[in-house]
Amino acid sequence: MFRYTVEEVLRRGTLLFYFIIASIIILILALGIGHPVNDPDAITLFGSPIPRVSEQGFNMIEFLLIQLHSLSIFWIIILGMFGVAGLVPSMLEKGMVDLFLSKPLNRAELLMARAFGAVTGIALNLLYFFVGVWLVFGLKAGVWHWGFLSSMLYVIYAFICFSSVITILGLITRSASISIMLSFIYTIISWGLELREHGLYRLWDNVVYQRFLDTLYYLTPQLNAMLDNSTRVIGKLPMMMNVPDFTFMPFLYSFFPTCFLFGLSIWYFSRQDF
């Protein structure tokens, strides 16, 4: 069931589209980045020399990688959501659910094989993109940035946490389109809760309301915080001096609500009569 789900994810048009876009980005970088032979302290970007350290004193390689990472991870998560949101509802369709339940698996094993098969399919696409970009910078510019490569693990972890939300919504709604819409709304809510002190708090100056927002923040996977911290693994630029340093806490806090949502999904699925 796990293998079948991975293959199903990789066959989906959304992730095929992502694979094509990732390949185009890697190809453009491979053609555009060079390493001047006569200047070991510079790189070339589409023929224009760029110093590794700018006049302002920040690392240009890290600047490029941070910008690439920041611009890509949101779309990686969104495309991943489109790619896997229909897997649980499709499993619950009439005829399909009878076929799946006839397998020698209990419902918890069936649901988790489905959920983590979906995550593995996304992880393979992420592996392709991150390793491809890392190799381009290493082979073409002589920069083997391990921070960028390791950031992939944090993005995959963030998607695992996000998939717990997608799974429970797919079970309850039994609709791919509705679960996609609600999952997207969740990404907006996560972003709003992360910035609640500068936004949502100002809507109502009430202690109970603010504590409710804090509770909601810690009881749900902190998607926005995890993605922001995955970028900080790469480095920190001078214009980011007011940005907090990397911390494991959002990943740790998100572990518990993720386990709870997966457990709730198993409980809900086990109690349904098909």
Second form
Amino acid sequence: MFRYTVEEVLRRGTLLFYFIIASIIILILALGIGHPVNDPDAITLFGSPIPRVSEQGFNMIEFLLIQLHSLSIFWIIILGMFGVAGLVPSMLEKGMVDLFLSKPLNRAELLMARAFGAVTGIALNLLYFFVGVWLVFGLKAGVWHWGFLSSMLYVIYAFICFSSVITILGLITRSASISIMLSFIYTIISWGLELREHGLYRLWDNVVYQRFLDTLYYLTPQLNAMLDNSTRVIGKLPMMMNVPDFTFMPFLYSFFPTCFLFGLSIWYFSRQDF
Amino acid sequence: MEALQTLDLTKHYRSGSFTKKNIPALEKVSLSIEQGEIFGLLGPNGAGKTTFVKLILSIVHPTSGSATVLGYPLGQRKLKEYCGYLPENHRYPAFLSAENTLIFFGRLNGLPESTLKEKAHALLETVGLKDWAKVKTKKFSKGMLQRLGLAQALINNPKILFLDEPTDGVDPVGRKEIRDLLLSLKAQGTTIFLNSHLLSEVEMICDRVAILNKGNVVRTGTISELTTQKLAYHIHLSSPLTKEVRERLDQTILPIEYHETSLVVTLHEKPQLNLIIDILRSGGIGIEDMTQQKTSLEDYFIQIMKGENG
Ligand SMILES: Nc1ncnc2c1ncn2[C@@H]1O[C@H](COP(=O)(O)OP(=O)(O)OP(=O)(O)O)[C@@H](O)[C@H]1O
Ligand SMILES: [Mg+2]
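With the form predicted alone done, generate the form predicted together with the partner chain in the same format.
The next block holds the full complex; its first chain is the one shown before.
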């Protein structure tokens, strides 16, 4: 099931799209980055030199990597959602689910193989992009930026947490489109909860309401916080001076809700009649 | 040991997320199926045939009652290892070829990787899809999917095979092939459990049948038990009946169906046949031909359903 799901995910149109975009970006970088003939220490992008440290005093390479990183997580969340949200509902389709459930596998195995197959499919795409960009920067510019490479792991972790939400939504709604919509709403809620002190708190000045938002924040995987933090692994730009430092906390906090959601999914799935 | 035994197996579906309406699908079904027989479960639409099979394979959970397959209680992994299942309206991942579909399901059955490809090809050959091995299943016609489904159900050499409307959508030649296949499986000792409403087919291959109506088993028995109870004779006459002969026949108070130059008489006991013949002969009416009528399973089924529902 696991292997089959990975294959299915990689064949999805949306992820092929991601794959193509990633390839184009890697290709452009590979062609564009080089050293000027006279100075092996400097780096050029399409002929124009990139100073390692700009006049404003920030690391241009890191700036570029952060941009690429943000771009990549934006796409992977959007495309990943479209590519993966249909997987559980499609397994539950009439005529298909009967076949799967009649096999000597218990339902927990079946569901987890599906969920983690999906994550693996996404992870392979991320791996391709991150390693590709990292190699280009390393080989062509001599910048082996380990922070960039390791930030990938945080993105994958964040996607696992996200997939626990997608899985349970797919299981309950049994519909790809509705679960895409709801997971999208979840990403917005996650973002809203992250910024609750500046936004949602102000809507209603009530302690109970505010504590409710706090509870909700800690009860759901903190997708937004995790993605933000994964960016901070790469480096910090001077213009982001007021942004807090990287912290493991959202990753840690998200671990429990993720396990809880997967557990709930398994429990729900095991009780269902098909 | 029985291949399949159920005791008071009951299923009430709960439908509607909020209303939780109770839909009784199966009521205290107790069946016992011997190893090596072909057993047919018959019944009109919505009788609960599919539900019964789904209960056995833990696709739905029983409301009450219990069952064992080859001695294993419901829900055990071992139980499913011995089962093959062809669901109704089955569907396959559209992006896999016929060959890969079989390999995929073989893997889910936990079969060793090395034997899978060979096994898949052998089965595709058996069900007549040899030339379609590399074709994606989304291009398959209904009958071809049905054949693939059958191959899929056989991938793990099941000891007991559950088939839900196996010949649905298959052409007459294909049906014959499937029947022959089932008979050859039976010869190898496979127990076959068949859901169907194609009674003529069931009649041809099943050893025993159970008739299900609204979730209740209304009859069980061998085909011959269910079909030859009636002593009905179709008598062809050389000339039309005269009024006088007809009156005398009516006096016998046997149920008689009159046609232009023939009649169908249903007897209570065999010697009554002589009485009928005497009446006809003495009235000067010759007998051209006489055949004993068997109730077909279909007649029997319709009769039962009328009795049950009317
Ligand atoms: N998942 C379900 N949820 C609720 N009710 C169901 C479900 N599946 C079946 N039923 C109900 O259970 C009853 C029996 O259905 P089942 O599918 O077992 O009948 P069947 O004998 O297989 O019919 P058919 O010959 O049409 O295949 C029907 O009244 C049906 O409406
Ligand atoms: Mg049915």
